[in-house]
Amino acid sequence: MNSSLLLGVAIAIAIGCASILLPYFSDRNQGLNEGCSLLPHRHFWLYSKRVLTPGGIMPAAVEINGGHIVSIVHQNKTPKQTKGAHVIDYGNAVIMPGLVDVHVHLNEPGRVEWEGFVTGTKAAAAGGFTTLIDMPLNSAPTTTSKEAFDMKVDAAKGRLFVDVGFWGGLVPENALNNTAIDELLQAGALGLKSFMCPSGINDFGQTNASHIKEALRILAKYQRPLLVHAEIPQPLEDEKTEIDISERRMYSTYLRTRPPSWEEEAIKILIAVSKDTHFDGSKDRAHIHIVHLSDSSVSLDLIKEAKESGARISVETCPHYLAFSAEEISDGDTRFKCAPPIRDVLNRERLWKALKDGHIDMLSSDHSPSSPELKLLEAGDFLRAWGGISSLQFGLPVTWSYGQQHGLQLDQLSELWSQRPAKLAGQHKKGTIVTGNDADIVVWDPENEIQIGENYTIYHKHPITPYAGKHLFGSVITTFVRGNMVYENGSHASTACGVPILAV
């Protein structure tokens, strides 16, 4: 074969390969369009004396090109400006993997007066979060079918300032319908979420052991998790038919209505049904993930024992259970209402110990806002107010500030908020600063003090939060999503170029 013919064949092969690969790379780099980034560079370096990598914290330069991390160089000095590669020196600020929140209620479509993709993801970016996984309820319709899932994905397009994935919903109407569950998972749901108690949303019903066991068999085939709100209502010892408003304003009244036994009973059932959830002879069991654990006593002991016996179970807790205790909640302050409830100070300290000892796998915000009137702030009625805490933007400084009292280290913080949540959601290119990963990065100052007050901009739809007035440590300087500088010192990129994340 002569040289000209060889050259022609090579060109043809190259063109063919490019045509195959172009859609993939175009999709991965679609956030590099004009307006997606406050930084007008595709190829650049980030430098700091404190870069958190799997090898530890070190002075290093992180090279980013085309939305990916292409190299990490351990060096004590800022790299010199090179042709085509801009350099940003962050001094002593921490460069860390962007945070991943697997438990967020963005409520769109259908309830944007509660929250929405734009406001929620702007708050996330300002808080150092680069990936969110949205819950299937509180939107309308709830995401319990392929059709509703497709509606949610369409509603998200062009409205995301960070990347967002989606859990599907497991409810009685689809739990025993293998085709419906298959369609939902094939549409791109990263896993399923169910409630073992009333959810507060009429069209998102509670599931029982039979529903969960059947769904777990299908989830085992796809190797995706089932997330469970693990509370089952139990008879109360001193249940009253009528409670006057003075009692309903007391947090202790609400606390008595959701005792730890509700969590214990649900977790016992989950452990039991998890024992035989293989799919068609597969060696892998289905993965059960218990969301927002509140009870650090019997419930936590049950989880620890199940893990030791080989059960495929993981568990998260939330910053509000680690920051607050029942004793400090004032009468009528319904900003603190959530389910399961915030328990006493001893329970909080046990949660911290379990977190430090590795028995709690990760953190999530359970950011669950509503319209202000549903919180009943004037009436202060804990039994009737909407239960949910707005906190997405504050997760990093809250965890860091309260964690300092318990010896929390930067690498532990990142493991709890980045590495493990990314793994749960199946996002293996996120959660760590390693070559080849998405350039999802937060740059922040752990020593800088902030006050969530009048001069602190809150990007959530509504600034109703129990963290108002708190003095915290840790301010976010810059957030990068796939190499795009989406947030810097109070400013967001002009275009929302986060992408919907779909399971494949």
Ligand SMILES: NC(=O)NC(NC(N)=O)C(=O)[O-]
Given for the second form:
Amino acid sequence: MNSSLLLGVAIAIAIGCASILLPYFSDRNQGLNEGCSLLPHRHFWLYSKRVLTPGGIMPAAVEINGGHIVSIVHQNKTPKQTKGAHVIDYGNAVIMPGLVDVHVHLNEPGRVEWEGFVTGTKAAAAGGFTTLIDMPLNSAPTTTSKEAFDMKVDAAKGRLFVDVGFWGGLVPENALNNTAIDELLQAGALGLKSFMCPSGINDFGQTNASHIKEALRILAKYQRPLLVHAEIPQPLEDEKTEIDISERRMYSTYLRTRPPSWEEEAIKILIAVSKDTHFDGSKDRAHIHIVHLSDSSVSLDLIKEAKESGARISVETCPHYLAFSAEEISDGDTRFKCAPPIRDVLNRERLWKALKDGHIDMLSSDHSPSSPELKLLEAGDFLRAWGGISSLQFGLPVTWSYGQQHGLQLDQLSELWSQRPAKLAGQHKKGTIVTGNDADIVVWDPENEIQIGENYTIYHKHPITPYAGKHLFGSVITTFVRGNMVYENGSHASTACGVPILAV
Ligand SMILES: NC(=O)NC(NC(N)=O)C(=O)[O-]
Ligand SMILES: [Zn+2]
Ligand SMILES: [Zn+2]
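Compare with the form predicted alone: the form predicted in complex with the named molecule:
Full assembly next; the chain just shown is listed first.
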């Protein structure tokens, strides 16, 4: 054997060894932190016959390395050529972008007895959510200053099983103080959230049009949205001063106290304000996002018209407005109490139509649990019980099960739960399965039947929910957050490696 041949053999052996060892070293190099993932790899492939990409649903292999999607190969068979990386074949299960919930009340710090970062994000992971954006109220302090924001982020560190961003709070105390708002946004708030009616939390007061206008001026500069709870109390017809407990137990009594005109009035003002948000000659306009729309009548028409005439407005609705109707809520069953209220069946059907026709931009849970005592379940007093529905973990099977009955396709569902909410929160590396994005993925079986509560672990702090006992379709198999397998078939990763998402 001559010397050049020997050299060739040596190089070939070296390359061979390198390719065997490469996955090991690349895992090491990409900072594999074992507790973060149920999978001991940072470089691997996911395969299934139904992968949801922006190009549609197709058989494909998704290559993940170092927490990112690095390639997507359309093919009908499990990949064999994998550069030595691990392959998981999910068969016929759906591989889809992880869900992004822009409206969650995690209530920490301060009200850990209601929910918390650990329980809330474990429930999220088990439900296929990979990113949550936390609301600035129900925690104590409310997230209305830089100091409170920093406290929130500190409280979240090391306690998140999925990634979590934070909205700051817009309240009368900071609305006219440009420095305070600037500081809150510079601290990393992804946008601001405000109430146009009492919020139920003493230090989170309601704002008016002047407060909102002033805040939009600053938000436009940062290109971050203002989210608004759009209800303004209106005088009620035949309002009584004394309502006895038997009437307070009736759902119809509660429904009458918050008519659609409350939503209409707020939305009219928001649209008027949004017309004039070219501030300081800037071409960038502020964005107003209406949270949890319930009224699908005049309020929705107003939003449609405003959008058609170019207003920078978006709107979300929530699973409970799509799954339930006022007619089916039993008197005394305050698990269903939320604001704005769940309305009649006709209203619900119009919401579905608007979703399918693209007039409602996205879905969110508005997961807003409290401690069980505050729901006043024994008294069943709708007027005094805490308003807020606990639902985070069930969003995917609920909207898929009822969505199917209304002709909603999987790709539409994914746009509503992932792509559009990610965009609202300014998370351009999340919400779609495309090369270069974060590997935030849910793998689930849309055909599998589940029953909430039966052989189905609820990870929320409290299991109380109006969905208890519901038969639904769709079970989450695996959830990946930035390539970490954070949940699979009833088990979570041992370490909470979700990160706080701060705007930059
Ligand atoms: N303080 C709350 O969490 N309120 C929430 N309550 C509901 N929706 O009933 C909300 O988002 O308005
Ligand atoms: Zn609200
Ligand atoms: Zn809310």
